[in-house]
Amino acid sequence: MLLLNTLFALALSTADPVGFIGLGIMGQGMARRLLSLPRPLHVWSRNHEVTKAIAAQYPGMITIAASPAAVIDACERTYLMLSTPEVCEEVYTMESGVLEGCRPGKAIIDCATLRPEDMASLGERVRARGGSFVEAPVSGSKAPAANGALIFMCAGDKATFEAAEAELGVMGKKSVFCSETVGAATQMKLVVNLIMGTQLVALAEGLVLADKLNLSSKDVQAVLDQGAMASPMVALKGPLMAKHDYSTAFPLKYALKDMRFALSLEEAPELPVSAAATALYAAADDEGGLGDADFCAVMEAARGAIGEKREC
């Protein structure tokens, strides 16, 4: 045991490292994930307190910057997964942020959600100023994050791409390179978040209606798990939303502000089945208070609509 871990410091005292920004639900399991390679993590958050737990639970693997320009002062590429676009931009241009830190040689992989037009933005700020940038958004939440299993959607520079990909390869488990144009990745995601939301709405209200029918919801999910709609998430939530555990892996208002992000997209036709399941989402967050929890808690706003539909 002794030998390896002397082999591991070695490994890590000699390799490049490798810059994070952003580390909420999402950023600390993509995080501890790179550290596997080994490389020495160069981090920044705004939630300093997490940071300095992380860092404690890695002794000499991790450094705390004092800046995200700090971060990619020090590492050649540097991954940052934040929330918004308000956050995105406040990080890009705060005093010593992100853009304040770019310059040739420097590789910007940025892995939020955000609008197609708010990633252009930040990847010709980026390029303005010498560095290279990828869009990277992420299919997965808390769970496939911690365990390596994201799959994530690219455009940009391709060859930072390529640069990147033991990276990625040990924080997802594929890697789709849509296109040389930042937006396209951010266009994927916000299609297959937007799949994702409304199939859970649609599960959501099965499960109601079968409540409201006297019918077992273990009969339902052993029913689904083996028929044509069997997936992963099916399998997951349906149990938690039969017994109301909205323990946060995705939180609702994330899941909201992606569908909302697509259906504003420009090119998106009248899409109403998708429409109608954003408004559940909506109604959770604003009505039910309901943002922080997981998206699965759609399953209340559900219960609330057939309610009151039943009531008439």
Ligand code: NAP
The other form holds:
Amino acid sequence: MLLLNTLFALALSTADPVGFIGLGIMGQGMARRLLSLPRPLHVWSRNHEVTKAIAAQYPGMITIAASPAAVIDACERTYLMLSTPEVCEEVYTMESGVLEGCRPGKAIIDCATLRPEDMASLGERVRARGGSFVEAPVSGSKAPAANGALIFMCAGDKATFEAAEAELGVMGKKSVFCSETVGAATQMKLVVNLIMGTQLVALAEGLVLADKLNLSSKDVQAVLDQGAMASPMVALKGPLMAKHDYSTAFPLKYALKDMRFALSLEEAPELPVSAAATALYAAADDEGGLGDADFCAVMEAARGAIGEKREC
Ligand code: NAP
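Could I have the structure of this protein in the form predicted in complex with the ligand, to go alongside the form predicted on its own above?
What follows is the whole complex; the chain from before opens it.
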């Protein structure tokens, strides 16, 4: 054991550091996965308590940087997992922010779910400073982030994507390079989340009907799990929705954000079913105050516990 620890410490001391910015629900799991490479990690996150707590769990492996620019300064590649376009804009452009750290030899890999045009704009500004840029939004939630089972959809600088193979490999089970044009991966991510959000509403409405019919939710779940609709999401969220357990893995406000982004894509045709599903998330967020709950709290809107709002 002592020998193993010594070898691990030696490997760590000679390895290049990797950067991580944004230690929220997803970022915490992803950053922990990167440590297993093993690589020293330089991190910055707004919430210093979270950063200190993680650093304390991995003595000698994590450097808490004073700013986003300081993370980038210390690392060849820096991953970002922030929340919204507004937050990304703030962290990129603030004093000692992301853009200030960018220069030739520095790569930014942004994993947030934004609009394609947000990613394109961030990428252009990173490149204008000589850095390279890959957008890498993910499919998968809190548990897949912690277990290294995310699916990365990537676009941008191909050489950076290839250089990041080991890091993406330890955080995810699959990485798809969509295009050298930034925005294409985000388009794919928004399509995936539109399907996911709409599918979850269909499950919620089915469970509501089953309840009205006094059917056993356990029996309904058992049938679903054995049939053609079986999926990890149905298996995970069905039992939670049946007992109204909305412990947060994917905040409902972010599911709503993504569905609105998808519906507002320039190329989007009329998508009436997806639009109706989005309206239920909007009701759960606006009227139900459930934005910070898990997105399966859309169940409350589906069962009519929240208003009759139908506009998204
Ligand atoms: P989250 O838990 O809300 O974390 C967001 C991160 O952004 C936190 O580190 C947060 O810092 C930081 N942040 C927020 N406002 C900030 C500000 N004004 N200045 C600086 N930092 C700020 O979100 P998440 O669930 O990890 O999701 C991150 C992204 O991944 C989102 O775009 C989401 O749509 C996407 N995504 C999420 C999931 C999921 O299941 N959760 C799955 C796939 C994709 P604080 O801790 O200080 O608030």
